[in-house]
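In structure tokens, the next block holds one chain alone, the form predicted alone.
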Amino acid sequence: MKKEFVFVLLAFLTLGLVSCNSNDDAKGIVIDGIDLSDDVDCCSAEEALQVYKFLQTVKIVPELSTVVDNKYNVFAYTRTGTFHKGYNDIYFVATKRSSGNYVRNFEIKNVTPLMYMVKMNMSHSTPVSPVFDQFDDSRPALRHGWISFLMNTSDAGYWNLSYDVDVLGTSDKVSNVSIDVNALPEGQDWLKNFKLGDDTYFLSLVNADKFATGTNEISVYVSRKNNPITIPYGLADKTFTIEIDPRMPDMGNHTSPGNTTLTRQDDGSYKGVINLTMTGLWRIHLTVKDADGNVVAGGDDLKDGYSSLYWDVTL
């Protein structure tokens, strides 16, 4: 596999997109005098513009970008260009090297993060979205998925990441690329786990740094640890409900009104409503129930708190 990071191409692509989409009558991407409107593999002008606008809101992860068969560039992005413990969105685009235009049809598969534990001389994976799918209909050239890292990079261990890519029938693999996973700031803890029988489940709170004072949609994924543990942890087959009780431990443990139980959605996520009435540290106490309404985790009313299972979110 040939790897390189073509930042000059990104600048070239940006200029091409801005120039070709400044005209409302544009029928396709025009780069260096070539009209690509008839290139069925690539985006229309409007689709390319929508992808370009979105990519201005994220940052490239250069170590995960690659070149496929010297024909296509594949670029990876996250919100910050880095990773942190817990839930991370990750995005991919593919472009033709000859033109710089975004390719509509490509696949990202077998995304496999592995933490190597130095002292224990063993490796384990982490929760990963089941598919890296098309982001939406207006941006068919953008793929989206997520990874929820169990721990940050430290002296105890380090992360490698691999994935397979197929662009218009040409396949390649990015193998064991070293990535840094940063610790979350103090007062932020968005990934917790619980045991149920012989299984371990992980509760990944989605983008808690986007919460604001007032009412917020809260979204969570529930994943089950795999056997062997080097295989990425997929979404749990079991259906749960997750009751939330947000409290402010620095403010007398007062709660807030209008919170709703998280229930499973068609996409496998769990969604509800949380009301965070002021800035500061919020400890979101959890009670997890099975499909029959039995408490299987949390909700244990400890003497010094409300549940031994909770996320911390600081606004």
Given for the second form:
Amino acid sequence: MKKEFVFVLLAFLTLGLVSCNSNDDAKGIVIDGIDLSDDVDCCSAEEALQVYKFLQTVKIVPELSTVVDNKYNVFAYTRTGTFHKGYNDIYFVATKRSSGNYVRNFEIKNVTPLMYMVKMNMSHSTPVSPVFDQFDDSRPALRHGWISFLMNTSDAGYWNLSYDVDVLGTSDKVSNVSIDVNALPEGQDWLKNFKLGDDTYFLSLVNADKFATGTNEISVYVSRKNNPITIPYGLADKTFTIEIDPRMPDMGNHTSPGNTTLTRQDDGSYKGVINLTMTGLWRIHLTVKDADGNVVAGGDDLKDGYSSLYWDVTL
Amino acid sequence: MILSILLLSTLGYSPSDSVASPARSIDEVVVVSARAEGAQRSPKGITASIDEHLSVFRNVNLVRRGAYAWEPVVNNMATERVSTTIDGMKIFYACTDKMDPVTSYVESANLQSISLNSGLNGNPQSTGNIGGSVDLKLRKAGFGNGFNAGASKGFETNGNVQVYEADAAWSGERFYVNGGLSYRRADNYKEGGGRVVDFSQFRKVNAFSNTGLRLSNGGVLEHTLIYDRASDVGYPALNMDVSKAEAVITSLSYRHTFSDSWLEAWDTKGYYNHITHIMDDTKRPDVEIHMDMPGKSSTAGLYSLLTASTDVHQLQLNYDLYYNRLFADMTMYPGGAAPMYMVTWPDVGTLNTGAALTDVVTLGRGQSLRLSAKVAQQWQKLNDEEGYHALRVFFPGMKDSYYQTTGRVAAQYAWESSKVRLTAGAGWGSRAPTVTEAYGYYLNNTFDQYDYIGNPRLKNESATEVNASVRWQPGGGLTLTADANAFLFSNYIIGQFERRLSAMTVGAEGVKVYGNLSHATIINTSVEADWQLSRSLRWHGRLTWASGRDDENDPLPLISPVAYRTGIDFSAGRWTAQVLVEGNGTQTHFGEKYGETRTDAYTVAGLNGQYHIPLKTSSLTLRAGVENLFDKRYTSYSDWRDIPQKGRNVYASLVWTL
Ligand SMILES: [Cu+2]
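Okay, that was the form predicted alone. Show me the form predicted together with its partner chain next.
Everything in the complex follows now, all chains and molecules, and the chain you saw is the first one.
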């Protein structure tokens, strides 16, 4: 009886050790097309595995892929492999064509979306993240940035996108690739703007697609329209505060407690807390104040008593 | 104080050993019996609903939300403070709107008797029974009674109520089986004056079986099964109806009887029950937002009860354990827009285990002492992530699991002589908050039009009870009884205004969050007279008065106003007849603060009679009567949202017994 017990215990311990080993070291794992071994141009096998795992959660945007000097592939990814109106996260990787290995040192620059407005015969850009930089420390071979599209592709106009890429000193250019920007479904409106003096500001709601019932962090970028308008719009240099008042218009406009005002963070984003007590359509009414506390946008009382400046998010 | 109602079966077999022993019953109310003359009863007999049987109890009131599934209120305390068990089995309702008190999942034909322990002196299986504990005793054929069968048919003019019931039993020395089927239906009833109360219809089917096997060692194995299904149930006091309320209730028990020992019996029972409750608003006109609101409750448990007796002691030692899961959610469909979903009971798992001891001590010279005590521990876990995260919006520091300890201890002294019986008792007990009180989420209460949110930070509620009664029989067939009890609460749990929150339900007044009041008081008193004027004539009357006050000495809601009931019973040979007058005084102390409105006084009268026809090998019992004889339009304080009671109702029933 006792012997048996010891044996089983040993068996479990051994099993535990084996499984620990395989987790700690990515060496020897073979993934189709990618050789996950240490590479001086990239990173440790573990870091490469982390990139690989992350890329399983997003989808490639084929029209933005390019080949640099016949040596490197550059791929762009979004969550769905497509773009939609409002804020989109975009990720880039560069791989060696010979081994499939990721490349650590590469740059994505001058990301420029342009919408051509058919009737007006003019083009305009849209809010874009100031830089496309390293996504995080554990994945040095991954670049991240964002574009917040003002409009979706329609009869009124269509989008082109250009960017420059530099992989280990070799440069290339992707010029005017046609991209489709989809409309958001009914009940989703994640990008709003307001005018302050001669300037137009854009409020891009970053993480609306991740909201769930309960307490959520809410993250926003405030961008300013550029002059000329064909240059991507950078972050606003002015600092604001954004008060939120989430309501359910389909249910008597009830609200939730404990929501906090969005304030500017060191990384340039605005963050606060939003509480969503159930699923359905939430209309997040906004009051934007300048650094002195003056209301500069929204905060007005319409007939139903809520700000006319709002995002719509449907859970 | 222990009361019990006997629902003598239509079968001829003798009551099983599940009936509370008379030694422990201070008062016994017989409901259905041709033989028990002079006893109080539900005049409708077996075709009466469980609710009508319960209304026979002196300290039971019933909250009506329609014609079906009334909520028993004991000593002016409702479900939260009352334990309801079926043969000692725990069962928990599945509707966040209290449409389905667990008494709605049984039929009269399932039961032998209903026993009620007033206050903290509860039956061994009960927990949280500050107001009292109700045990519905199942009707088992028992051994050695041969073959029996019965059938009955009831009819009522108001609402076109139809009741059909049939049962049969085969009872040998080693094996018994009995079972039956019931069907009950009603259309909308008419209030006094003749106006139809829309959405007061219901249908209910019920089937049950009980099986017993005596093993060679003398032990008895018993199995019970109840299937109950109500459909198309209207709730005129609420905004929704019920399309389906279904229960399966089953148990397996083993009873060992000791011979030649001070130990009497050892009962161990394992049980399981499951309730599905589906609400429906599709038949209502002008529904702003259609909603789906299903709920489910399942409970598995066991108890083990050891009984022993000596010349002095009658001991009951009980251990019980149960695990209950409660889940409810709500989906709202605003026309065209995205559905809105929330979890209203976050799949709460409750594991509760307790040990109880009761002892009836015979002290001699007519004196006795009844003692009871119980300690219970409870673990709760919120299994639904979404519901948990939603609640955390309101209680950011809350956890997903909780632990509570509750207990009760009570003693009652009785002294009895040939003419006088005196009792005096005291007790202390606590209860854990219910799932609704602790974790309910935006539950709209149509009583005060507030949305209620549970509070996981609630403290246990506790109460000290004192009670006393005196019964005097001066002779000449006269019995006078006076009875009083008082409950002094600490941390009384009730919904409290939370003006910072906005109501979710369209049209709601606001939001209340359950909270603890530092103290509250509930007092119940009654006086009764019973006068057997002659062998065939008896007069009886009863007057009750109650008071409920919160920590600011304001009236609590749903406390009965002065109520009275008097009647004359006549019996001669195969005939019995009764004239009954009952009513309430004006509810002057109503819980205005809690959204309650004043209810006016009323008096109603009724007549009923019974005729017994013995046949060769069987017998027939014919009952007939009129309720609300003068077709008065009235509502009582416990009629939810003041829905009117039934107008004049003529009923008749025929019971055949083999
Ligand atoms: Cu319900």
